[in-house]
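In structure tokens, the next block holds one chain alone, the form predicted alone.
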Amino acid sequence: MGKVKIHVVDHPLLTHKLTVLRDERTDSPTFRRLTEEIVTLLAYEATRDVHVVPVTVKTPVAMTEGKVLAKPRPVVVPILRAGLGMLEGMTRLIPTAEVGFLGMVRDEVTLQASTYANRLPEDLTGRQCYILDPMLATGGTLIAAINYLFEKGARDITAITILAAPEGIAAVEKAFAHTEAPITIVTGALDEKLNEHGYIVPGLGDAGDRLYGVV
């Protein structure tokens, strides 16, 4: 029986950047740049189990054994629209990763997530997938995204979120309590709770609006 692994990244640089990100006075350009930097720090932790294969290379001095990323390459899946703000920070760390896109929208009344767009490799069999979504709030969007990737054959999924609420983590754990495939959630902070509107408290507001302005 599978168990969802939760990793809250604890690093003073990350805490510093998160604090500025939360501040309501932080403007969109700064918010975007900080998001990129935060994601690179989170991605460093999230990719500890990325698949590698041994290779031999010749240095100017001698032959040596090393490792490179295995094929098939990992797939990075930002969830539109706010997940797009995380893509640059992730691909800076794994430039060779393939990028797929998933558009998920949450019904504000039922809080249920549905897919409105996808641009993914048709077959994800045996692929490691990294989902990017800034906020793990109710968990509905992430659960739907993970199920969608599993249906396409993914076998190993890591979600990278900037903030997470305990309710969202509990929902994901419950949804995948009997799943064999490994699932990991890597987050920058575990916040206090959700409010009655499904927003994370203290949180940072609407990540999409703060990245791109109100649409």
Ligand code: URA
Given for the second form:
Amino acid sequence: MGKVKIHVVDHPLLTHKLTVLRDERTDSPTFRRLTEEIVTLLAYEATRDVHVVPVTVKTPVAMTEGKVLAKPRPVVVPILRAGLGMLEGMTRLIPTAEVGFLGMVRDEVTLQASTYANRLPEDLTGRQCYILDPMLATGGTLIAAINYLFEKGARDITAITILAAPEGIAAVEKAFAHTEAPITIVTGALDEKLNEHGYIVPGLGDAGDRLYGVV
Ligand code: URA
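Complement to the form predicted alone: the form predicted together with the named molecule:
First the chain shown before, then all remaining chains and molecules of the complex.
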């Protein structure tokens, strides 16, 4: 039976950046830059099991054995809109990853997630997929996104989130309790709870608004 793996990245540099990110006085340009830096640190942990293949290289001194990223390359899937703010930080670490987009919106009243746009490879069989979504709140969006990738054949899925609420983690664990495929959640912090509006407490507010302004 499947078990969702949760990895809370605990590093003082990450905690520092996260604390500034949470501060309501942090403006959008700083918020965007910090988000990229945080994602690069999270991605470093999240890609620990990325597929590699052995190769031989010739240094100026001798032949040696090394490893390079395997093909097909991993697929990075930012969830629009807020996940877009995480893309640059991820591709800085894996510049050759393919990028697919998934547009999901959650109804503010029912908190149900639905897909409004997608641009992804038709067949994700055998591809390692990295979902980018800054806030794991109710879990609705992430569950819908994982199911969407499953439908396209993906079986190895890692979600990278900046913050997670216990309710969201529990919902994802419940939704995929009987799934064989490995699912990993890598997050910068596990917060206290959700409030009645579905916001993470203490959280950082609306990630999309803080990245891109209220539109
Ligand atoms: N989405 C956000 O942007 N913030 C939250 O706190 C919860 C969901």
